[in-house]
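Starting off, we have a lone chain in the form predicted on its own, written out as structure tokens.
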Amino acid sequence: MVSLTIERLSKRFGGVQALRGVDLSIESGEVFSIVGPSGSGKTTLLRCIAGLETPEQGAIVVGETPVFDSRKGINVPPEKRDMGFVPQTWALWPHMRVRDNIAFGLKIKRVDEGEINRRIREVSEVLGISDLLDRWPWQLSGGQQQRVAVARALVLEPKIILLDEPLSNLDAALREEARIWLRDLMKRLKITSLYVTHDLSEALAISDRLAVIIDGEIKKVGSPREIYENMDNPDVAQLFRFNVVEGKITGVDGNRVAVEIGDGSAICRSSSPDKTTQGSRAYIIFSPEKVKIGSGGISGVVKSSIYLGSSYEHIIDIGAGKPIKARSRTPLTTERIKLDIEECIATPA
């Protein structure tokens, strides 16, 4: 197992700055995810690490060995970085059987035939695809093709495995199943893994830690629980479908603040107590699950309701400049309601 360190990594495509001085430290054996919206730079970052794109500046260090360093003129070719890469499309060769698809990288490296067969046997047993080795890719289901793509990366016995949205082509039921076995596989093999996805629930489910990237910048890093329960960045909060509204600080008591929102108020935890003053403006961040409907000091008008199966999601205008989302177990029978925000974070606007 090895660690992965990324320092001040920047990449530009023409007039577009895709990465802006990215710093990350990924621990040995960790399952680490990069999550962000389309065009945020997450795949570009992964391709730079793999050696498929060349950054303008920065450094990439595997263990203690630099594979890229703009100042020292180091740029190790992709095939010599000891990394496995699983692309979003899986990219299986249609004219090769499963066995040959898995062996492709080993044959390019001129690995001995006996060693190739040994590795194929071992990785196919681990992934449960031993009975598929003589099939063609078109004879496989999406889930089976995905396992073959992972096998092709693992058979190289890489120090690090890079996965670019590997579950995005699966249907919802298969994705949930694949999250479980893929995380279990990476932890069982004790391999350092960097996983890119735009699916927030996938990132939360599969990661030891994750980083949120927006517009080429890392906005937040932490465990899934740390990020979800300390949502103090408006950009990250909107990505995770939290409510973000602007309000006025009307009272300060240590790290607790009273905030005027619409025609009511809420008590929030301050993300920056030293920067929070009475009368200042702040972004109020809270989950739809933290909106208590039916009582409280905030008035609202229900604009729409959607049944999600386990709950109803409501869009409610509270006069704060933009509507908020709230959830309840039962449908709302009135248009005008009272509500309370049970838990929120205030961060300087």
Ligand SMILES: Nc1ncnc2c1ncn2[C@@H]1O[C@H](COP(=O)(O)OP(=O)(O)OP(=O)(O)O)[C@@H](O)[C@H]1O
The other form holds:
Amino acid sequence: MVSLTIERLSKRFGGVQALRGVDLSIESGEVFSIVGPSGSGKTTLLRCIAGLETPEQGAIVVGETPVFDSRKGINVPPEKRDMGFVPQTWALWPHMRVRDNIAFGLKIKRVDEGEINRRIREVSEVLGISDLLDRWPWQLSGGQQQRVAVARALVLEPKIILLDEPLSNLDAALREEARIWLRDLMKRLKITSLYVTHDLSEALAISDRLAVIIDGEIKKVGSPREIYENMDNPDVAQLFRFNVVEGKITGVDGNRVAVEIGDGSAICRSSSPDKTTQGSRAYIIFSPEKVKIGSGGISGVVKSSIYLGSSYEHIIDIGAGKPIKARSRTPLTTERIKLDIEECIATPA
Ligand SMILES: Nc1ncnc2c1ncn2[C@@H]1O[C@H](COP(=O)(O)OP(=O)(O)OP(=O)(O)O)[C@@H](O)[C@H]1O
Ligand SMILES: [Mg+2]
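Can you now output the form predicted together with the named molecule? The one shown was the form predicted on its own.
In what comes next, the whole complex appears, and the chain from above leads the way.
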């Protein structure tokens, strides 16, 4: 097992600054996700780590060994970095059977036939594709092709695996199944894994820790629970579909603050008590689950409702600049409602 450290990594494409001084430290054996909206720099970051792009600045260190360092002029070629890469738009070679697709990288490395067969047997067993080895790619389902694409990277026995939205071309049910076997597999093989996705629930489900990247900058790093339960960055909160509204601080008691919101108020935890002072403006961040509909000091008008299966989601105007999202188990019967915000974080505006 090996750790992966990324220091002040910057990459520009013409006028686009794709990465802005990215710092990350991934522990050995960790499943670490990078989450961010489209165009935020996720693929660029993976390609830089794999050695397929050359950053202008920064360093990439595997264990104790730098594979890239702009100041020391180190730039180890991709094939010597000992990393497996499953790119965003992977495709199996259509003119090769599954077995040859998996063997291809090993043949290029001139690994001997016996060893190739041993590794293919092993990796196919862990991935549950042993009985597919003699098929052509077009004879496989999407989920099976996905497993072969992962097998192709794993058979090289890399110390680090980089996966770029590997499940994006699977349907919803297969995706949910795949995130379980993928996590299980990476844990069992004790490979340090860097997993890119824009699917937030996937990132929460699959990772030990995750980093949120927005516009080439890492905004937040932590375990899924640390991130979800300390949503104190307005940009990250919006990405995770939390409510973010502006309000005024009307009272302070240690790290608890009272905020004026709509025609009522809420008690929030302050993310920086020295800045959320009496009378200051703050962002109030809260998840749709923490809105209690039915009673409370805030008035709202229901603008729309959709059925989600286990609950209803409503868009409610509380006069806070923009409408908020809230959930309820049963449909709402009136347009005008009262509500309370049970848990929120206030962060300086
Ligand atoms: N080869 C390139 N030439 C010019 N611009 C590029 C190139 N590759 C990426 N970019 C730009 O860099 C930014 C980051 O792109 P990147 O592919 O890393 O985003 P991403 O987070 O992977 O997005 P997605 O979720 O859509 O895959 C984007 O603005 C993109 O247009
Ligand atoms: Mg991408």
